[in-house]
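Only one chain comes next, encoded as structure tokens, the form predicted on its own.
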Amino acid sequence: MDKLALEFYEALALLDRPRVEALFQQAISQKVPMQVVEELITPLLIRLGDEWSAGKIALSQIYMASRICEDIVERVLPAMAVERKAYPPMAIVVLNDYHTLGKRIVLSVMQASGFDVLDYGRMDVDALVGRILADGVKYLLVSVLMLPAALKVKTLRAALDARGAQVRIVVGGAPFLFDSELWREVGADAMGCNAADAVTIVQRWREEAA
């Protein structure tokens, strides 16, 4: 990790917004904003996710660090920026569940990494399928906390297949962590253990489609 990246990571871990802002300005004086997002911010958010998985930092740090980055990126890459539109349409949803913190964290990390993600909030399967078809969504991120909600992904997959929708689904949440094969059983295309995994998975899918 070069000096700038190390300083940026340390500032993020400490939630030092003024320092993060200053280092980001330094970075974009040398490279275009999207390059800074892809080469600096995204890898460091992924590293923070790994640190959380290893029990070295708190979940609250991930959330606040991603919000800081999200605010910065939104200023240089607003929602309608061409750079954001280079990705396939994607959305995130809480499926038949009332627990939204996980979705909020994943959404913040995705947006801080330069992705344009539709926030569907909480939806049931029938309404969700209609929204996906209307918006032309290709990648869907599903966050759940309870097992009944996780099992609904199987119903969602069947409904999308019946409509001929080519949608890749990545799931995350406690039930999938407890049962490492559950994501396959419900018909998802991938499972993320943390918010950073969502970024890695979507990037991989985009590269495979290129």
Contents of the next structure:
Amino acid sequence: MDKLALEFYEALALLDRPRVEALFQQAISQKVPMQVVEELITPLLIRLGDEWSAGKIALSQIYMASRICEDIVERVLPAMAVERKAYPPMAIVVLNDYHTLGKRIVLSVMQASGFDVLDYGRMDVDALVGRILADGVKYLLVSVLMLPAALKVKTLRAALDARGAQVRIVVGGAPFLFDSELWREVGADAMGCNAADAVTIVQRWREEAA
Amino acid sequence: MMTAMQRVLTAMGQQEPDRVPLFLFPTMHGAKELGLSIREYFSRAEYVVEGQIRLLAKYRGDCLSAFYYASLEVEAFGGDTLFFDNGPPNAGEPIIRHDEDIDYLEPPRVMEAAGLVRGLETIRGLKERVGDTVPIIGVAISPFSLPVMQMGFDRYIELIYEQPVRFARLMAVNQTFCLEWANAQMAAGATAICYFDPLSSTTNIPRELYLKTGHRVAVETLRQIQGPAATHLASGRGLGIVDDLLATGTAAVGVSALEDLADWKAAARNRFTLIGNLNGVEMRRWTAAQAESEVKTAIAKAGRGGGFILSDNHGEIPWQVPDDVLLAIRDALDRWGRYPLDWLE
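Having seen the form predicted on its own, the form predicted in complex with its partner chain:
Whole complex next, starting from this chain.
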């Protein structure tokens, strides 16, 4: 897979969709789709995420690359595919405002990595708590751009605790990047420095629970 | 002692004034001074004038800002603004709901947009109060970055990559608007325009794409703004495009806290002025000692030879930053920012 992975990475970095699709088809002719996702797609998305964190590539490249991966994976692993159900229910949300790009990228990366994630769009805390309880969500991914939205996670945590909801919260977005202590201050369980961190954090949580 | 205007102009002329200038942008803190909500505060030009004047006296900064909030410009296109009790107003739902809407989009006229007229009244009011002693900074969102609010970031990225003709049309509309707005601010009495262009940051788009898009737009736009412009990348990285930014004709650049001011100082080589780069998010919980340490570090890295204005890294102090911290920053500047910077020897 190494040579294929390198070619896939190069095609993805160039946003060469036809080439990415051809390489993906080549990969799934040799292995089952979920294995290709775990061994090929997810590591590359994590690599791209790390490169963004290091300032080597730009957000627009991450967004376009993750959308391409999401599209090709969706075709072989539709949203309700059995293979996607190995994790506790999880959801992603933007608190309050219309800064939705971060959520969109994380969602694409998660979907492309084989996860089934409920997209809650943008919600305020009260409505969000009700939805989490109704869906039995165990892992919540919160994307923010503005500091007030980041601070709102504290209110969310308190509201979930008051209802006795056992929900693990991972946060991500600019305020958390600029203040590395903020995620603890607002009561989150983890912070993602880039979109692909969501994958590794959720994987880690499941391993811890096993 | 120099006036704020003399201090800033000297620093921007790559000379050492009496001390490092300070650009604090506590855009919302004026509401606290006047005992108003953020929404009320931005509803009348006289409130913002009074708020800015009081903040100038309180923190002893070296500029006044006529900036309200970014979505004021989207309001001119018919968009809504969401107000919050504890943070900057945000743009509401995108006004470009379908890509085809771009084909019919027309630039709004500044004098027909109530919010922009309020902004111009604010500049005139500030000018009456300070004359030419304190720089008044106007703000215009770059034509290239405005669509993030006009149509949403994700759809806009797709437009840039996939629809060059519509992208070009959107840039033409936004540039017409941006120029009228920026030049109206200059005519009202602004000293300079902050060209707010976060999308051009290498955090957001790669340099190759920037050169074909945001850079071209900036070159054309800044050339037609009737006054000096400073480019702000709003916390985004810019070291990879330093020379490209300089080529746009910008006189200054806002530096991100994610980058090292010393690297910027070396890259700038006194060809333009650096503004930055105190971390506004962390600032919320700084002690006086931390504030002093951060100010001292920034001055040590970028203060020599002028060409440096101490500021935050985003161009806006968060609502949650307490007075004590802002006053501690100012005190530290008095202690460590006086030229010559002998303590650096």
